[in-house]
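Just one chain is shown here, as C-alpha cells, and it is the form predicted alone.
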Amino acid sequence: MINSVDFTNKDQSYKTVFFETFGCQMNKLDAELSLGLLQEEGYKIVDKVDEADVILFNTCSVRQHAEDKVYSHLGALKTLKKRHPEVIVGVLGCMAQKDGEAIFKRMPHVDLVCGTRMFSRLPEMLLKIRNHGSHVLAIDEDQIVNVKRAVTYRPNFYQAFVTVMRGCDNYCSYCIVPYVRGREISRTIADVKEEVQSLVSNGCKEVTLLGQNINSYGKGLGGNVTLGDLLSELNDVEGLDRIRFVTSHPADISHDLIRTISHLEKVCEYLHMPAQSGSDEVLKRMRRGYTAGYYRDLISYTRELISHITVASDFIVGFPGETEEDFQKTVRLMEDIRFQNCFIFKYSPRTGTKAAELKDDVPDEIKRERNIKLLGLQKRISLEENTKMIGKEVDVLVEGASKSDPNRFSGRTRQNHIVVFNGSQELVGKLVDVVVHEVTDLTLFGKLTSCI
C-alpha cells in the first residue's frame, strides 16, 4: 500500500516520461491507460531514455526471458541514475507484482514498484517520490482497477483494446498469471458499453475485448451474465464495425457462446484458443481441464456453425515429462486443426507455480529442436492455407502504411489475415475490398477494388 499524502500540487517541474511495455495485449492496454493518465497530468511522452524525467517499464512474468530482459534494461540505467539522481525509475505490472520489494534489493536505483492493480494511482505515486524522495512499493492484491479512460489517447485511432475482465481462476500448473493478476473480476455490461460508445464517438471502428480468461466473463456480476450477452449488446452499438475478443480457454468456452457469435454480424470470425499440447497426459499435468479430443470436437463444432472462421493457438514444448510420443501428438493436432498461426514457446519454470515442483527433465536442446519443428510445421500450414486465398476478394479495415513498404498500405481481414495492397492515406480507417494475388505464410498481398 502507498501512504496517504497531499497530491494537490500539480506544478511539477518533471514532465517527460519514457514508457516501455513487455508482454501481452493486456499489458499494452495497461500502458495505454497509464500514459493517458500521465498525459492528463501534463506529461509529455518521449521515445529516448536520456530525454525522460521518468522512466517506466511495464513488465511481463510469463517467461523468464521477459524478466531477464527487464533486469538488463534496469541494470543499464545505473550510470544514468548516478549522474541524474532526480530521474525516477519505475517497474510496473506482473514482474512488479510477483517480485515486489526484491526488485529494490536487486536494483537499489529503482524508485517505484507498482503492481498490476495499482497503476491507476501512478501520477500520485510519482509525485510522492518527487516530493519525499522515498521508494514506493504498491502491490495491493485487493485493489480493483478502475481507470477513467482517456479515449482520445490510443496508438491506433480506428482500433482499441477494451478490458472487460481481469484475473484468472484456472491456475494452470505452468502459469504465473493468477498469482500476479489476481482472481477474476468482471466489469458490468453497462460500463463496458459506455466505454465502447465513447471510443466509437471518437472515431474507433474496431474493438478487441480483453480478458486473461475472457470466456469466464460475468463472474462476480450476479445472475447469469455471459460473454455472449456482452457481445450481443456491443453488436448493437451504432458506428462500430468490428468486435474481436481474446483469449479463449478451451475448458470455459461454451457451445452457447459459439451459437451466439455465429448470429452476430459484427463479431469477427477469428478465435484465439490456446491448446498448449496435443497430449492428454501433458494436458493433465498442465491442469488444463480438457483433452485433445475435446479440443478437436470444439473446433469441429465451431467450424460447423462458422465455416470460414480461422483459429490461432499457443503451444508449450518441453513441459516436464513430455516424451517424443507426447510431442508427436502435438504435431498431429496441429496438422489436423490447421491453425492460421501459432505462438510456440519452450517451457521454463516459474517460481510459485505447481509445475515448478516438477522435474524440468526435457533437455534444452530437445526443447529447442521441438520448438523449431513446430515453427516449421506452422509456417508450412500457414502458407498452404494462405495460398487458398489467391484470387479471392477480402474485406480489410485499413490500418495505415505498410511497415515493410511505406508506398503501400496494410490492414486486417475479419479472420485476422494481414493484407498489404495499393492505396492512399485517405483510406485509413475505412473498410476496403482487396483481391489477393500473392501470399507468404504471414501476409496476403493484393489489389484494391473498392472501399466503403
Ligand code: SAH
The other form holds:
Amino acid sequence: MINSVDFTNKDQSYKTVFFETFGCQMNKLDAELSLGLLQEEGYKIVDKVDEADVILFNTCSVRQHAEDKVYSHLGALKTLKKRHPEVIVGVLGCMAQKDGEAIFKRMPHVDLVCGTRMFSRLPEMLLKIRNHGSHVLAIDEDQIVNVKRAVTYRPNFYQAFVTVMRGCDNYCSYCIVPYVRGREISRTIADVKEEVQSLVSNGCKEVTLLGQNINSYGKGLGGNVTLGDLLSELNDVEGLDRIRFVTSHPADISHDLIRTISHLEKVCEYLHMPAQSGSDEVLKRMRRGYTAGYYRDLISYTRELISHITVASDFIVGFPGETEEDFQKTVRLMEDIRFQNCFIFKYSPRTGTKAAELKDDVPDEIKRERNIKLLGLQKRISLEENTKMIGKEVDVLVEGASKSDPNRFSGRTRQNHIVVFNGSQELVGKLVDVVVHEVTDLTLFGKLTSCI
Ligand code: SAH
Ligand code: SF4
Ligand code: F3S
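Show the form predicted in complex with the ligand, please, because up to now only the form predicted alone has appeared in this conversation.
Okay, now the whole complex, with that chain kicking things off.
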C-alpha cells in the first residue's frame, strides 16, 4: 500500500526508481528488462515510494479488478505529487496501451504513459519529462521490441524467463490481450539462442520461454520454423538443465510438437494448456477453436507419449450464457483430466472485445459460487495426486529458503511441484534429489538424499 511519504532522503539527480508490476509473467519479464535498462543508466532501484524520484507501475488489463488496483495506487500518489511535483509518475504496460491519453485525463498527476512495445525507450522518455516538464504518451503498437538484455540484472541467477514471441492473434472473444499486446511477432531462433547462451554463461540452469500463444511461435519467420525447432536448438545448449514453455493453446499445439518434446531430455514434463471451459457451447462463444472432446483426446495423446507429464489449466466461470449444465461439464472435465493445478477466474467483460457485446448475465453471486466450487475440487485433486508422490524420489532445482520456514529450502520438480526440504544455502541453484515424506495440496515435503 502506498501512503505515508517522506522526502528527507531525496536525491535530486533523478536516479532512484520504484517499480511495481501487476499481471502475468510476460509483464514481470518486461519489468525485469526495463529495470535492467534503467540500472545501466545509473538508476538505483528502491523498494519504497518515499525514496523514489521516479515511480513506475507496469500494469495489467486482463480483468477489471487488475485495472482498479492500479488506479487506486495512482490515486494514492496525488498528494505526493502535489508536494513534490518533480517526482515522475509513469504507467507502463497493458493498461497504458489500452487507456492511453485517458489516463492523463483521469489522473492528471501522471507524467508518462508507455505502452507494451515502447519500454525499451524508457530512459530517454524520463529524460524528456525531466528536462521539458511535459507529459509523454508512447503507445505505438507497431514497434518491434528490441531490448539488449542486461543479463547481469536478474532476480536470481539460475532461472530466467525469455520472451520468444510477443502479441497474440487468437482473439478469444473475452480477451483483451491481442488489443494491448498487438500482433504476434516471433524472435528468430538465433536471437533467442544467443540470449539463452549468454544467460547460461552467467549461471542460468533453467529457462522458461514465454509467449501468450507460444505454440504459434515461428509464424512469420519464414521457412516453416516451429516451437519444436526452437526447443531442439535450445536442448543442445551446454550447461542448461531445464527448459519450460508457456502458454500452450489446445487448438494450436501440434502432435508433432508433443512428439518432439517427448524426445528432448531438457524439456520439463509440464504443460500449461488452459481449457477455459468444459462446455462446447461456451467454448464456441469464447471462440477457442476446439471442443472439450478434442481437449481430452489431446491430453490422452500427450500422456501416452510422456506418461508422467503434469498439466495445468485456466478456467473462466460465469462467461455470458453459462448455464448450470455448462458449469457441470467443466466440473467433469476437471475431474477427468486431474490437473496438477488450475487458475480459476470470474468472467470480467472487457470493452472492445467480442464477448463484451454479449449480456454479462451470470450474476456475480453465481460466478463466486462456481469459482469456489472449482477451487475446492482442484484442491482435493491436487492433494490426492500429491499423496501419490509420498515415498518417491524427485529431482529438485533449489530456489532458496522456504518462505514459511527460513531453516528449510524450497525448489521445483521438473513437473512443477513445489518441494520443501532440509537444505543449505550452498545448494541454491543446484539440482538435488529429495524423497517425499509428507504432502499438502500445494507442497511436497521431503528429505535430501543427494546432490547431483
Ligand atoms: N495467453 C494466455 C494467458 C491469457 S490471460 C492464454 O491464452 O492462456 C490469462 C488467463 O486469464 C486466461 O487464460 C483466462 O483464463 C483469463 N482471462 C482472460 N480474459 C479474461 C476475462 N475477460 N475475464 C476473466 N478471465 C479472463
Ligand atoms: Fe487471450 Fe486467447 Fe490470446 Fe490467450 S490465446 S492471450 S486467452 S486471445
Ligand atoms: Fe495482463 Fe497484459 Fe499479461 S493484460 S495478463 S499483463 S499480457
